[in-house]
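One chain is shown next in C-alpha coordinates, namely the form predicted on its own.
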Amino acid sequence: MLTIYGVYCSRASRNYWMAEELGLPFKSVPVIQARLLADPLAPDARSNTKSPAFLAVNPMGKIPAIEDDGLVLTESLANNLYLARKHGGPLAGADVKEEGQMLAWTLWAATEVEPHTVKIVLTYDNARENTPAGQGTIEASVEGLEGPFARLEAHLKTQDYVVGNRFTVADLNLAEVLRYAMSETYLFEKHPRVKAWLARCHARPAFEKMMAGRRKEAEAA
(Lines of atoms letter the chains of each structure in order from A and count residues from 1; the text may use other names and numbers.)
(Lines give C-alpha, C1' and ligand atoms only; values in the text may rest on other atoms or scores of the structure.)
Protein backbone atom coordinates (compact mmCIF):
# COMPACT_ATOMS: atom_id res chain seq x y z
CA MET A 1 0.00 0.00 0.00
CA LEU A 2 1.11 3.54 -0.72
CA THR A 3 2.20 5.48 2.38
CA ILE A 4 2.15 9.28 2.38
CA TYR A 5 4.17 11.08 5.04
CA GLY A 6 3.00 14.61 5.79
CA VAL A 7 -0.03 16.58 6.90
CA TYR A 8 -2.67 17.74 4.45
CA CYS A 9 -1.77 21.38 5.19
CA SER A 10 1.56 21.10 3.44
CA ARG A 11 2.92 20.16 0.03
CA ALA A 12 1.72 16.65 0.87
CA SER A 13 -1.68 17.88 -0.34
CA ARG A 14 -0.37 17.27 -3.87
CA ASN A 15 0.20 13.60 -3.21
CA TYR A 16 -3.10 13.15 -1.35
CA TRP A 17 -4.94 14.71 -4.32
CA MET A 18 -3.08 12.43 -6.74
CA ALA A 19 -3.88 9.32 -4.72
CA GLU A 20 -7.57 10.29 -4.72
CA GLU A 21 -7.51 10.90 -8.49
CA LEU A 22 -6.06 7.45 -9.07
CA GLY A 23 -8.38 5.78 -6.57
CA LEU A 24 -5.41 4.37 -4.66
CA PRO A 25 -5.73 3.05 -1.13
CA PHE A 26 -3.13 4.76 1.01
CA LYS A 27 -1.87 5.09 4.55
CA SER A 28 -1.46 8.62 5.87
CA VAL A 29 1.34 9.30 8.36
CA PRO A 30 0.70 12.85 9.66
CA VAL A 31 4.18 14.34 10.02
CA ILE A 32 3.96 18.05 10.89
CA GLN A 33 6.45 20.81 10.08
CA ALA A 34 8.98 21.17 12.93
CA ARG A 35 8.78 24.97 12.71
CA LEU A 36 5.23 24.80 14.07
CA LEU A 37 6.34 23.26 17.36
CA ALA A 38 8.02 24.98 20.29
CA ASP A 39 10.29 21.99 20.88
CA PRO A 40 10.13 19.46 18.04
CA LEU A 41 12.59 17.15 19.82
CA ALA A 42 10.65 16.99 23.11
CA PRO A 43 9.82 13.42 24.15
CA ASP A 44 6.09 14.11 23.81
CA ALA A 45 6.33 16.14 20.59
CA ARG A 46 4.09 15.23 17.68
CA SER A 47 5.73 13.40 14.81
CA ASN A 48 7.46 16.14 12.86
CA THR A 49 10.15 16.82 10.28
CA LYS A 50 12.90 16.66 12.91
CA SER A 51 11.70 13.44 14.49
CA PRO A 52 14.32 10.67 14.18
CA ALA A 53 11.73 8.27 12.79
CA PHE A 54 10.90 10.64 9.95
CA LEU A 55 14.53 11.55 9.28
CA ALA A 56 15.09 7.85 8.66
CA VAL A 57 12.60 8.21 5.79
CA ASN A 58 13.82 11.57 4.49
CA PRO A 59 17.16 12.74 5.88
CA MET A 60 16.46 16.22 4.46
CA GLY A 61 13.62 16.62 6.95
CA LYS A 62 11.05 17.79 4.39
CA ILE A 63 7.49 16.71 3.73
CA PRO A 64 6.02 15.01 1.90
CA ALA A 65 7.63 11.68 1.33
CA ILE A 66 6.01 8.58 -0.06
CA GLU A 67 6.82 4.91 0.25
CA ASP A 68 5.50 2.50 -2.34
CA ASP A 69 6.50 -1.15 -2.61
CA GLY A 70 9.79 -0.39 -0.84
CA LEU A 71 10.56 2.69 -2.94
CA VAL A 72 10.93 5.96 -1.04
CA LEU A 73 10.57 9.26 -2.91
CA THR A 74 10.82 12.67 -1.30
CA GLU A 75 9.88 15.38 -3.84
CA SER A 76 6.15 16.13 -4.03
CA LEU A 77 5.92 16.88 -7.75
CA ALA A 78 8.16 13.96 -8.71
CA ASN A 79 6.09 11.70 -6.46
CA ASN A 80 3.04 12.52 -8.58
CA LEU A 81 4.87 11.93 -11.86
CA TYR A 82 5.95 8.54 -10.56
CA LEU A 83 2.42 7.59 -9.47
CA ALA A 84 0.99 8.64 -12.84
CA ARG A 85 3.64 6.64 -14.71
CA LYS A 86 3.11 3.57 -12.55
CA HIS A 87 -0.67 3.47 -12.63
CA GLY A 88 -1.30 4.87 -16.11
CA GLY A 89 -4.74 5.97 -17.23
CA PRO A 90 -5.73 9.44 -18.49
CA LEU A 91 -3.60 11.27 -15.91
CA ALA A 92 -0.44 9.73 -17.37
CA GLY A 93 1.26 10.39 -20.67
CA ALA A 94 -0.24 8.54 -23.62
CA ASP A 95 3.22 8.36 -25.22
CA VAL A 96 6.77 9.54 -24.66
CA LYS A 97 5.95 12.93 -26.21
CA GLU A 98 3.24 13.60 -23.65
CA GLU A 99 5.45 12.33 -20.85
CA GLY A 100 8.08 14.84 -21.91
CA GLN A 101 5.53 17.65 -21.94
CA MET A 102 4.26 16.70 -18.48
CA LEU A 103 7.79 16.66 -17.13
CA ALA A 104 8.52 20.03 -18.75
CA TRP A 105 5.42 21.69 -17.30
CA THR A 106 6.14 20.23 -13.88
CA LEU A 107 9.72 21.51 -13.88
CA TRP A 108 8.46 24.86 -15.15
CA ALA A 109 6.03 25.01 -12.23
CA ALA A 110 8.81 24.21 -9.76
CA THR A 111 11.41 26.62 -11.15
CA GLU A 112 9.48 29.51 -12.72
CA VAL A 113 6.29 29.67 -10.66
CA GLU A 114 6.66 28.21 -7.16
CA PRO A 115 9.58 30.44 -6.05
CA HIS A 116 7.11 33.34 -6.32
CA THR A 117 3.88 31.70 -5.16
CA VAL A 118 5.41 30.18 -2.05
CA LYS A 119 6.56 33.62 -0.90
CA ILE A 120 2.99 34.85 -1.16
CA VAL A 121 1.45 32.02 0.85
CA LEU A 122 4.16 32.19 3.53
CA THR A 123 3.57 35.93 3.90
CA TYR A 124 -0.08 35.22 4.69
CA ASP A 125 0.69 32.20 6.87
CA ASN A 126 2.96 34.39 9.00
CA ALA A 127 0.37 37.20 9.11
CA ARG A 128 2.73 39.68 7.48
CA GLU A 129 0.53 40.63 4.54
CA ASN A 130 -0.36 44.03 6.05
CA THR A 131 3.19 45.00 6.99
CA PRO A 132 5.42 47.08 4.70
CA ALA A 133 7.84 44.17 4.32
CA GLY A 134 5.01 41.75 3.61
CA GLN A 135 3.45 44.03 1.03
CA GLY A 136 6.81 44.41 -0.65
CA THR A 137 7.23 40.65 -0.82
CA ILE A 138 3.78 40.17 -2.32
CA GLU A 139 4.26 42.92 -4.89
CA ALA A 140 7.63 41.55 -5.98
CA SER A 141 6.20 38.03 -6.19
CA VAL A 142 3.24 39.14 -8.29
CA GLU A 143 5.60 40.98 -10.62
CA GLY A 144 7.63 37.78 -10.95
CA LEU A 145 4.46 35.86 -11.84
CA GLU A 146 3.37 38.15 -14.65
CA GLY A 147 5.51 36.37 -17.23
CA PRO A 148 4.55 32.82 -16.24
CA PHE A 149 0.86 33.73 -16.07
CA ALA A 150 1.04 35.31 -19.53
CA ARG A 151 2.68 32.18 -20.93
CA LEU A 152 0.06 29.88 -19.42
CA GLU A 153 -2.75 32.18 -20.56
CA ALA A 154 -1.47 31.99 -24.14
CA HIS A 155 -1.05 28.20 -23.95
CA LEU A 156 -4.66 27.77 -22.81
CA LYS A 157 -6.01 29.78 -25.74
CA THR A 158 -6.49 26.65 -27.83
CA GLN A 159 -6.99 23.97 -25.16
CA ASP A 160 -8.62 23.47 -21.78
CA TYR A 161 -5.69 21.66 -20.13
CA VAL A 162 -1.94 21.90 -20.46
CA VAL A 163 -1.19 18.51 -22.11
CA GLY A 164 -3.38 16.46 -24.44
CA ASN A 165 -6.43 18.67 -23.79
CA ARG A 166 -7.41 16.50 -20.82
CA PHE A 167 -6.75 16.74 -17.09
CA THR A 168 -3.40 15.11 -16.31
CA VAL A 169 -0.73 15.02 -13.64
CA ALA A 170 0.74 18.15 -15.25
CA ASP A 171 -2.43 20.10 -14.47
CA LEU A 172 -2.54 18.75 -10.93
CA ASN A 173 1.08 19.67 -10.23
CA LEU A 174 0.74 23.14 -11.74
CA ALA A 175 -2.62 23.81 -10.07
CA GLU A 176 -1.16 23.01 -6.66
CA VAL A 177 1.71 25.43 -7.23
CA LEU A 178 -0.63 28.19 -8.43
CA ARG A 179 -3.01 27.66 -5.51
CA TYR A 180 -0.49 29.45 -3.32
CA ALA A 181 -1.21 32.68 -5.21
CA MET A 182 -5.00 32.59 -5.10
CA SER A 183 -5.08 35.41 -2.55
CA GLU A 184 -4.01 37.76 -5.35
CA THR A 185 -7.34 37.65 -7.17
CA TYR A 186 -6.49 40.54 -9.49
CA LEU A 187 -3.69 38.47 -11.02
CA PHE A 188 -6.22 35.82 -12.01
CA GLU A 189 -8.72 38.42 -13.24
CA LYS A 190 -6.03 39.66 -15.65
CA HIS A 191 -5.65 36.12 -16.97
CA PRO A 192 -9.18 34.72 -17.39
CA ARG A 193 -8.13 31.49 -19.10
CA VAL A 194 -5.81 30.66 -16.20
CA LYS A 195 -8.62 31.46 -13.77
CA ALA A 196 -11.08 29.24 -15.63
CA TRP A 197 -8.53 26.42 -15.96
CA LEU A 198 -7.82 26.47 -12.22
CA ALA A 199 -11.56 26.41 -11.49
CA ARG A 200 -11.88 23.31 -13.69
CA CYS A 201 -9.08 21.61 -11.80
CA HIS A 202 -10.62 22.50 -8.45
CA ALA A 203 -14.06 21.24 -9.50
CA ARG A 204 -12.76 17.68 -9.58
CA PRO A 205 -14.15 15.37 -6.83
CA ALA A 206 -10.65 14.20 -5.91
CA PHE A 207 -9.57 17.78 -5.21
CA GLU A 208 -12.56 18.28 -2.92
CA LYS A 209 -11.69 15.07 -1.04
CA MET A 210 -8.19 16.41 -0.49
CA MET A 211 -9.51 19.78 0.65
CA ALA A 212 -11.91 18.05 3.04
CA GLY A 213 -8.86 16.43 4.60
CA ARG A 214 -7.25 19.87 4.98
CA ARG A 215 -10.38 21.30 6.63
CA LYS A 216 -10.68 18.37 9.01
CA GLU A 217 -7.04 18.72 9.94
CA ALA A 218 -7.38 22.47 10.54
CA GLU A 219 -10.45 21.96 12.73
CA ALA A 220 -8.58 19.43 14.88
CA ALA A 221 -5.53 21.68 15.35
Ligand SMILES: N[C@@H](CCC(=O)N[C@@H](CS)C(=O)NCC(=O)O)C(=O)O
Second form
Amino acid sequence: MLTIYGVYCSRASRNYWMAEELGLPFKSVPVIQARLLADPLAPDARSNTKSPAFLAVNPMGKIPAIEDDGLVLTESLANNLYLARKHGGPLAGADVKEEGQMLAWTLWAATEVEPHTVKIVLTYDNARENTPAGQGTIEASVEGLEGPFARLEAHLKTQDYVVGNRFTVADLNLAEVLRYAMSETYLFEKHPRVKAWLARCHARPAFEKMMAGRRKEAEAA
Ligand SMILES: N[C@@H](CCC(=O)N[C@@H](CS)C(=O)NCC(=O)O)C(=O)O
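Would you generate the structure of this protein in the form predicted in complex with the named molecule, following the form predicted on its own above?
All chains and molecules follow, beginning with the one already shown.
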Protein backbone atom coordinates (compact mmCIF):
# COMPACT_ATOMS: atom_id res chain seq x y z
CA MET A 1 0.00 0.00 0.00
CA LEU A 2 1.10 3.57 -0.68
CA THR A 3 2.53 5.36 2.36
CA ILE A 4 2.63 9.16 2.53
CA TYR A 5 4.94 10.75 5.11
CA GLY A 6 3.97 14.31 5.95
CA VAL A 7 1.05 16.42 7.04
CA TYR A 8 -1.83 17.86 5.01
CA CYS A 9 -0.63 21.41 5.75
CA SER A 10 2.57 21.02 3.72
CA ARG A 11 3.56 20.09 0.19
CA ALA A 12 2.32 16.59 1.07
CA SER A 13 -1.12 18.02 0.17
CA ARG A 14 -0.11 17.38 -3.46
CA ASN A 15 0.32 13.67 -2.84
CA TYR A 16 -2.85 13.34 -0.74
CA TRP A 17 -4.82 15.04 -3.56
CA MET A 18 -3.26 12.71 -6.13
CA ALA A 19 -3.98 9.58 -4.07
CA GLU A 20 -7.62 10.72 -3.79
CA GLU A 21 -7.81 11.37 -7.54
CA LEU A 22 -6.58 7.87 -8.25
CA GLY A 23 -8.78 6.30 -5.57
CA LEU A 24 -5.72 4.72 -3.98
CA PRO A 25 -5.85 3.36 -0.46
CA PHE A 26 -2.97 4.91 1.45
CA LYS A 27 -1.39 5.01 4.87
CA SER A 28 -0.53 8.45 6.22
CA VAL A 29 2.47 8.70 8.54
CA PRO A 30 2.34 12.10 10.28
CA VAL A 31 5.65 13.97 10.08
CA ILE A 32 5.52 17.68 10.94
CA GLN A 33 7.90 20.46 9.84
CA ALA A 34 10.75 20.71 12.39
CA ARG A 35 10.63 24.50 12.14
CA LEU A 36 7.24 24.44 13.87
CA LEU A 37 8.65 22.82 17.02
CA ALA A 38 10.67 24.51 19.75
CA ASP A 39 12.94 21.50 20.13
CA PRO A 40 12.52 18.98 17.32
CA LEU A 41 15.07 16.64 18.88
CA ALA A 42 13.48 16.56 22.34
CA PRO A 43 12.73 12.96 23.38
CA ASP A 44 8.98 13.69 23.49
CA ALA A 45 8.90 15.74 20.28
CA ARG A 46 6.35 14.77 17.64
CA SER A 47 7.73 12.93 14.65
CA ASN A 48 9.22 15.71 12.53
CA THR A 49 11.51 16.42 9.60
CA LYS A 50 14.57 16.28 11.88
CA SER A 51 13.61 13.01 13.60
CA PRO A 52 16.27 10.36 12.96
CA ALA A 53 13.57 7.87 11.92
CA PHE A 54 12.35 10.26 9.23
CA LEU A 55 15.86 11.21 8.12
CA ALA A 56 16.33 7.53 7.36
CA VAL A 57 13.46 7.90 4.86
CA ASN A 58 14.47 11.30 3.46
CA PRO A 59 18.00 12.40 4.33
CA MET A 60 17.06 15.92 3.11
CA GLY A 61 14.68 16.21 6.06
CA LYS A 62 11.76 17.43 3.92
CA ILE A 63 8.18 16.30 3.58
CA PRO A 64 6.55 14.71 1.72
CA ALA A 65 8.13 11.36 1.10
CA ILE A 66 6.25 8.40 -0.26
CA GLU A 67 6.93 4.70 -0.09
CA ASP A 68 5.30 2.41 -2.61
CA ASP A 69 6.05 -1.22 -3.22
CA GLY A 70 9.57 -0.86 -1.79
CA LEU A 71 10.30 2.38 -3.66
CA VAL A 72 10.98 5.56 -1.64
CA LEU A 73 10.53 8.88 -3.46
CA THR A 74 11.01 12.31 -1.97
CA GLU A 75 9.96 15.16 -4.30
CA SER A 76 6.26 16.01 -4.09
CA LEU A 77 5.79 16.74 -7.80
CA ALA A 78 7.87 13.78 -8.94
CA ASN A 79 5.90 11.57 -6.56
CA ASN A 80 2.74 12.55 -8.44
CA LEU A 81 4.29 11.97 -11.87
CA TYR A 82 5.34 8.52 -10.67
CA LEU A 83 1.86 7.71 -9.35
CA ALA A 84 0.28 8.88 -12.63
CA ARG A 85 2.68 6.77 -14.69
CA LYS A 86 2.15 3.75 -12.46
CA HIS A 87 -1.63 3.84 -12.35
CA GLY A 88 -2.39 5.32 -15.78
CA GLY A 89 -5.88 6.55 -16.63
CA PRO A 90 -6.84 10.06 -17.70
CA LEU A 91 -4.50 11.78 -15.25
CA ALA A 92 -1.46 10.18 -16.89
CA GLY A 93 0.11 10.83 -20.28
CA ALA A 94 -1.62 8.97 -23.09
CA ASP A 95 1.69 8.72 -24.95
CA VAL A 96 5.31 9.77 -24.66
CA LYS A 97 4.55 13.24 -26.08
CA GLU A 98 1.96 13.96 -23.42
CA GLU A 99 4.34 12.61 -20.78
CA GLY A 100 6.96 15.06 -22.05
CA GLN A 101 4.46 17.93 -21.81
CA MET A 102 3.46 16.91 -18.27
CA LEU A 103 7.08 16.80 -17.23
CA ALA A 104 7.72 20.21 -18.82
CA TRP A 105 4.74 21.87 -17.08
CA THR A 106 5.74 20.28 -13.77
CA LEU A 107 9.36 21.43 -14.02
CA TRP A 108 8.10 24.86 -15.09
CA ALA A 109 5.92 24.96 -11.97
CA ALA A 110 8.85 23.94 -9.76
CA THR A 111 11.48 26.23 -11.24
CA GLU A 112 9.68 29.27 -12.67
CA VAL A 113 6.62 29.55 -10.44
CA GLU A 114 7.18 27.98 -7.01
CA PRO A 115 10.19 30.14 -6.02
CA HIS A 116 7.79 33.14 -6.13
CA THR A 117 4.61 31.55 -4.77
CA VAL A 118 6.35 29.94 -1.81
CA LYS A 119 7.69 33.33 -0.70
CA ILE A 120 4.16 34.68 -0.69
CA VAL A 121 2.70 31.84 1.35
CA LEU A 122 5.56 31.88 3.85
CA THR A 123 5.14 35.64 4.33
CA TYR A 124 1.52 35.01 5.36
CA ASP A 125 2.39 31.90 7.41
CA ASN A 126 4.84 33.99 9.40
CA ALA A 127 2.34 36.88 9.73
CA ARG A 128 4.71 39.28 8.00
CA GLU A 129 2.32 40.45 5.28
CA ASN A 130 1.74 43.80 6.97
CA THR A 131 5.39 44.57 7.67
CA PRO A 132 7.47 46.64 5.21
CA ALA A 133 9.78 43.64 4.60
CA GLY A 134 6.83 41.32 4.05
CA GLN A 135 5.17 43.74 1.65
CA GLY A 136 8.43 44.08 -0.25
CA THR A 137 8.68 40.30 -0.57
CA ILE A 138 5.09 40.03 -1.79
CA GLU A 139 5.54 42.84 -4.34
CA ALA A 140 8.72 41.29 -5.74
CA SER A 141 7.08 37.86 -5.91
CA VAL A 142 3.99 39.21 -7.68
CA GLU A 143 6.27 40.94 -10.18
CA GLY A 144 8.11 37.65 -10.72
CA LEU A 145 4.78 35.92 -11.35
CA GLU A 146 3.56 38.33 -14.04
CA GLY A 147 5.45 36.45 -16.78
CA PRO A 148 4.35 32.94 -15.75
CA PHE A 149 0.71 34.08 -15.35
CA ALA A 150 0.76 35.70 -18.80
CA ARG A 151 2.21 32.54 -20.31
CA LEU A 152 -0.41 30.33 -18.69
CA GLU A 153 -3.22 32.74 -19.62
CA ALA A 154 -2.17 32.56 -23.28
CA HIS A 155 -1.91 28.76 -23.16
CA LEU A 156 -5.43 28.44 -21.77
CA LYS A 157 -6.89 30.45 -24.65
CA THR A 158 -7.38 27.28 -26.69
CA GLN A 159 -7.81 24.65 -23.99
CA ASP A 160 -9.36 24.18 -20.56
CA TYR A 161 -6.40 22.27 -19.07
CA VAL A 162 -2.66 22.42 -19.63
CA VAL A 163 -2.16 19.06 -21.41
CA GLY A 164 -4.55 17.07 -23.62
CA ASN A 165 -7.56 19.26 -22.81
CA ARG A 166 -8.45 17.15 -19.77
CA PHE A 167 -7.50 17.34 -16.08
CA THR A 168 -4.14 15.61 -15.60
CA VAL A 169 -1.31 15.33 -13.12
CA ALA A 170 0.22 18.41 -14.79
CA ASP A 171 -2.80 20.51 -13.74
CA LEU A 172 -2.72 19.08 -10.23
CA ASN A 173 0.99 19.84 -9.81
CA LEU A 174 0.70 23.36 -11.22
CA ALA A 175 -2.51 24.13 -9.33
CA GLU A 176 -0.89 23.19 -6.04
CA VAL A 177 2.07 25.48 -6.74
CA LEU A 178 -0.23 28.36 -7.74
CA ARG A 179 -2.48 27.86 -4.70
CA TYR A 180 0.26 29.54 -2.65
CA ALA A 181 -0.38 32.80 -4.54
CA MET A 182 -4.17 32.91 -4.14
CA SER A 183 -3.94 35.76 -1.65
CA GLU A 184 -2.75 37.95 -4.55
CA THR A 185 -6.16 38.40 -6.14
CA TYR A 186 -4.80 41.08 -8.49
CA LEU A 187 -2.90 38.41 -10.44
CA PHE A 188 -6.03 36.28 -10.86
CA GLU A 189 -8.29 39.20 -11.82
CA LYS A 190 -5.75 40.22 -14.45
CA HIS A 191 -5.64 36.65 -15.81
CA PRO A 192 -9.25 35.42 -15.89
CA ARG A 193 -8.47 32.16 -17.70
CA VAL A 194 -5.96 31.22 -15.01
CA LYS A 195 -8.54 32.09 -12.37
CA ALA A 196 -11.21 29.94 -14.08
CA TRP A 197 -8.77 27.06 -14.63
CA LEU A 198 -7.77 27.04 -10.94
CA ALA A 199 -11.45 27.07 -9.97
CA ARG A 200 -12.01 24.05 -12.27
CA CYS A 201 -9.13 22.21 -10.60
CA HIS A 202 -10.46 23.11 -7.15
CA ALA A 203 -13.95 21.88 -8.02
CA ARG A 204 -12.70 18.31 -8.16
CA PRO A 205 -14.03 16.09 -5.34
CA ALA A 206 -10.51 14.77 -4.67
CA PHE A 207 -9.29 18.31 -4.03
CA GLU A 208 -12.11 18.86 -1.57
CA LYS A 209 -11.17 15.62 0.24
CA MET A 210 -7.61 16.84 0.56
CA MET A 211 -8.79 20.23 1.83
CA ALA A 212 -11.02 18.49 4.38
CA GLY A 213 -7.88 16.71 5.61
CA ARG A 214 -6.17 20.09 5.99
CA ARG A 215 -9.09 21.54 7.95
CA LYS A 216 -9.27 18.49 10.23
CA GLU A 217 -5.55 18.71 10.89
CA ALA A 218 -5.73 22.47 11.62
CA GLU A 219 -8.64 21.94 14.03
CA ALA A 220 -6.71 19.25 15.92
CA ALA A 221 -3.59 21.44 16.26
N1 LIG B 1 11.06 20.30 -3.33
C2 LIG B 1 10.52 19.62 -2.18
C3 LIG B 1 10.34 20.63 -1.06
C4 LIG B 1 9.85 19.96 0.21
C5 LIG B 1 9.77 20.96 1.36
O6 LIG B 1 10.45 22.01 1.39
N7 LIG B 1 8.94 20.61 2.35
C8 LIG B 1 8.81 21.45 3.53
C9 LIG B 1 7.36 21.44 4.00
S10 LIG B 1 6.23 22.06 2.77
C11 LIG B 1 9.62 20.88 4.66
O12 LIG B 1 9.68 19.67 4.82
N13 LIG B 1 10.27 21.72 5.48
C14 LIG B 1 11.02 21.27 6.61
C15 LIG B 1 10.81 22.19 7.79
O16 LIG B 1 10.20 23.26 7.61
O17 LIG B 1 11.27 21.88 8.87
C18 LIG B 1 9.19 18.95 -2.56
O19 LIG B 1 8.47 19.52 -3.40
O20 LIG B 1 8.88 17.87 -2.04
